[in-house]
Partner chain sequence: MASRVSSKGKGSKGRSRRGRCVKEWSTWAMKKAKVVAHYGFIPLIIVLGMNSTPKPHPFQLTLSFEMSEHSIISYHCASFSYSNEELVLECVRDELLHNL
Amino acid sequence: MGSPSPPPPLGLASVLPPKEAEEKKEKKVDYLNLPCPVPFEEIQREALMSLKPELFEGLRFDFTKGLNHKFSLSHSVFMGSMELPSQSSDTLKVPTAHYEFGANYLDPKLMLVGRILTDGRLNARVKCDLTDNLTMKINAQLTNEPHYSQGMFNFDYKGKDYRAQFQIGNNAFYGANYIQSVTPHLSLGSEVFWLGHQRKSGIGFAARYNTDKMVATGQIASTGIVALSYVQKVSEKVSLASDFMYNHMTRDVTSSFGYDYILRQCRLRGKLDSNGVVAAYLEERLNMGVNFILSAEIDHRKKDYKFGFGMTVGE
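Structure for this chain only, please, in the form predicted alone.
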């Protein structure tokens, strides 16, 4: 005869699941194989998706036509109003309208994007992978008004567990940043810049902690800016976000709370900030390649109300 079987567990032990610590041992962190962090300028990208939607006022229509799998043309029409700077608390608006023509070339190693508007502005973007780890980016904006044209060159290097970037632009602007993964979930970074024409310089530090369910970031700079953000992923389709910003120079403090809700045929984003401004942005998919857009922003304090609707056709 075999040995008697052990007695069954008594009380709560019979219904409670076994502890995870008993099932699997704690995983050791391999600090030589840490993940590559997100770029320094994108550490708040999850929060910006909810808190900074592309709000607009008026009518917008965008049409994109692909000529082949790499080259496409785009046409955009906008009719609305433009805000002018004013010394009073009231918002001064003037009606405006423009047409924009664009050309896009997309390749795995090269991206060319150009836009020209009826008012004479020309926007151009270039992204070129020089090597598997080194990427060059060019952003330029040319206008008819003197001293308003801008240009920027970026060189991004992607390492195994770090990223580095060097920037050079007009007005004798030079900048550099570096971000490093220190644990599987935590990355730390820093940036410096020098603006030669204004004889100004600055340094900043940033931290980002992310898991499958949340993302928390913090930034502080010698210019007096402190920025914090937090994103909670409630589910695969729902995210909640909040941010806080303090400007030591002007003593301004702002905070906001936002949401991002993805449904089968639409995506709804919105926010409410400490100044009482309420905003919402809805993208409704009507058909394959056809989206309807609604935008709204209400500022009761300034009596400023912005409503817009638009449509995008093409991918």
The other form holds:
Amino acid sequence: MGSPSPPPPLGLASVLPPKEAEEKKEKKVDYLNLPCPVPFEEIQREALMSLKPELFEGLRFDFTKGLNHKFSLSHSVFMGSMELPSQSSDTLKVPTAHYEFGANYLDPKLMLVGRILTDGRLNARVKCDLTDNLTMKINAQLTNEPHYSQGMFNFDYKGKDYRAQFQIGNNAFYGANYIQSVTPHLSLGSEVFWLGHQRKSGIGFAARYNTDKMVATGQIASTGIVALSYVQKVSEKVSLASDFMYNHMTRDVTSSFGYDYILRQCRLRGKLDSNGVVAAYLEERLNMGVNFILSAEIDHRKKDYKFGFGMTVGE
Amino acid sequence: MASRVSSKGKGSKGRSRRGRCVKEWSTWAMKKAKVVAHYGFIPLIIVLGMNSTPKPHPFQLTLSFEMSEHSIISYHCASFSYSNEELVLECVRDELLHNL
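So that was the form predicted alone. Now I'd like the form predicted together with its partner chain, please.
Shown next: the complete complex, the earlier chain at its head.
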């Protein structure tokens, strides 16, 4: 006596293919063929993209002119207030206005991005593919004032299912990090750094679990920082993100919750913070290559209200 | 014994002097490299970009906006015949005739 055969399908079910074919087969995990993980510094990129847009106060105008598909120039004007970090709870705002000229050269193997401001500060980024798997990145901020310039060299090696990075910075900063895919969805990484001039060193660990619909990350460092984040992709157009950060040294706890709507003509990001900060950032596409930007940040606790508007022309 | 001690002292002084020398030279080199990078990075990008294919016209380096159809026509004429002045003049003349 075998098991009874299933009843014949009725109605529409007889036309559609049988359900067994639709169900995803339980794939046996091939631990030798895991995907390459994201770079260590981008482990929280989805949460950062949704929760930390570039909020600004004042007027911002960016014009990018492409001369050919590799080379473009950019002109950027900013007029508004910039916040200076201050020890007390009061916010210190300085009115600034600057013009920034930039040049970009984008080659598959070499990327050069330079931005120079009216006060002589230069922001330079270089990314060079030395071989198929080894990439060198240079990040520098050079100023006219002595001892204020900063630079960082990064050497990235991309393996089959791991990535390793070595960093050298000014002020005798040395850092290294390594991230490995452990399962098709989970990757674990760690980093160490050494600050020569202050004789400080630190170690940190990170984990990232991602599926098609969600990304969860956790980071803990010996500097006393614990950071967790969770991003859920609710639909093609909507993502919700949340973030938790605890600083053991300053006993600072911050948690934020935000949304990211990517619609056809606009992108709207908003967030709510445990520090009493509500922020929103809207990028509206008015025309081909013309974007209108609105930025708002309301800090209820410090009574600090920042509103900005701007336009971006060009790609 | 005293001579041995004095020779040891001179050896370590020599090593520290050489170390200081190396440090001074490397600091001097880093300072010069910083000045070169500060002034030369953006011109380097522009030179690399102007030499990439398709070769852009030097006129495009200026802040020129293609707001009207007429300006686009004259701009394209100029960029197509960068090396041929006569053709440029002809395009500009045709442009003026069309405007009239």
